[in-house]
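The chain below stands alone, shown as structure tokens; this is the form predicted on its own.
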Amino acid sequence: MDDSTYREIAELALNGSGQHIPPTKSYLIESRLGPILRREQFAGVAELLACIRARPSSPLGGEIVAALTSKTTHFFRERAAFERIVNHVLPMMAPSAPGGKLRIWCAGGSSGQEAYSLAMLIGESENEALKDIQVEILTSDISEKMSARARSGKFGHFDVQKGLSIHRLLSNFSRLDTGEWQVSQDLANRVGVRTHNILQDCSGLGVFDVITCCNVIGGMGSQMRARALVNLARQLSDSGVLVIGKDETATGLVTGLEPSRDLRGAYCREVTPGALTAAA
């Protein structure tokens, strides 16, 4: 791959999801567009990138953006944080849920796992104040094919073996005949899945309690990160809050978003959320 298909694909990528892929990691760029390259019968790179020159408006350039994006991910990836949601967060939110409802969102949730693990973590809790809740679960990913496996609920032998225990694996699924392991219907019950871009509007998700958003936001530009830091929080409920990942940062960038004062690692809408924007 030459350095303008680089530039070109990289560009695609940055804004299309935000994305920043230096020349560092520009093998990162045949790697995941693999699968397409094969599935289109294309020799390289600079074929597939002709393709979508001459047809702009083909949904391929959309798929190209998602493959780009990390899918890296597993279940309790984030567990002190998920923990302390559940057994602190809310609990604290449970008194005052309007109508006996929460709502979380995992965005960014890339095949369902993060949520699955929220929704094992809820049902197992014996916390009082939850016990009349109502928890529903969002999970989103850019990637339609990343949003079909967490829809099925449908996990490969590899996928369980990571950070689940066998307790919670046999209390939660069951294996099938292809040797896949299939989230129980209660779980599944629990989680609702949607296909969306956190770089694009977020208001026809919904308002949420929790926001989750863990080992997504580092791998983009600067710019992008704000713009979707801002999308995020304006779907915050008044005491809502948003987690992004242990080795990720919001800080400075979005002005109105707040370190949490109860929930280390989070942070918390402080103005209405048309307030919100990107930190100069």
The other form holds:
Amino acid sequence: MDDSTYREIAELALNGSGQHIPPTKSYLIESRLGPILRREQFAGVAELLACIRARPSSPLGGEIVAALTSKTTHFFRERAAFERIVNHVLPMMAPSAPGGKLRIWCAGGSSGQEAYSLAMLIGESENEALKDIQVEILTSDISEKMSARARSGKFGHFDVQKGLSIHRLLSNFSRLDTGEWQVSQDLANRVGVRTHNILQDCSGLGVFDVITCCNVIGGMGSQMRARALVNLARQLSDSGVLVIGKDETATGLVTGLEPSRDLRGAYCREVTPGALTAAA
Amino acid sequence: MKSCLIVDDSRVVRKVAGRIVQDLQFEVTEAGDGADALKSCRENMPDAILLDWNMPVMNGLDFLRALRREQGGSKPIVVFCSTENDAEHIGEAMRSGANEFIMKPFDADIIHSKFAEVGLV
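Same protein, different condition: the form predicted on its own was shown, now please give the form predicted in complex with the partner chain.
Okay, now the whole complex, with that chain kicking things off.
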């Protein structure tokens, strides 16, 4: 791939999803776009770009941006944070939950493993405070393909063996004739799925008590990272928490977003209207 | 250093699994069937056992039941590793005293994840 093709794709990714693809990682472009190139019978990335330039409104541009993002995830990836959410944060919020309902959003949740992991923990919880509380979980991803996979609730042989104990597998999944594993109806009922780009306005999704966005902003350019964080934080309830990956930080990026006192590595927003802005 | 006994009648599987488990800082010993494995355990009880199901002489399930009746036989953490991966077989292995179950084929990430589940790494 020549330099100008790389630069054009990198710009498309940055503007579309916030993802920063440095020149040292340009190999990701060809490997992640490979399936689209084959399907559309393009000889290479340059041909694909020419086609997008000629038809800027075709859905292919959005599909490319989504395909370039990382899909890597596994069940219970941020285990410690998830356990703390279910064992401490939700029970603390429960007494003042409006209508006995709490809402969690896994933003950039890829094929849904984060959401289903939280649903399993909630199902297993014997905490009295959560007994009469309905916890609704939404998982979203920029990629329609990943959302479709999350919605299907079907996971492959390798997926169900990473992060998931055999007890949890047998209690929450059933094996299909295809060799795949299907999440139980109980888990599926708890989890909703949407295709959504966190760089765009999120208000249509409503307000959430917990938002997780793990291992998503780490790969973004800093301006886009701030934009994503502001968008997410705006959807937090007054006492809501935003949880990002353990190797990621939001410190210094957004004015009005403060480290949470209840959950290490998480953030709360200032409730004054207009307090949230990208830091200068 | 913790020790792990790898029990499988396939030499290739023993070698592949052995390398993966060595990377997780285990000292590895091997056995080609359940009877061989039981003999090895009587001499030196390992911390972990990665156990195949279908083997000649003594299969994995018979070995596991025998192991759990041995002196010190409750100590090793047993991770079953088998192509018999329907819910009935997995359930039977777990009821017979296995601590975890890996469905074949496996890779290094799966072994790492399953060993982490049972606190071996």
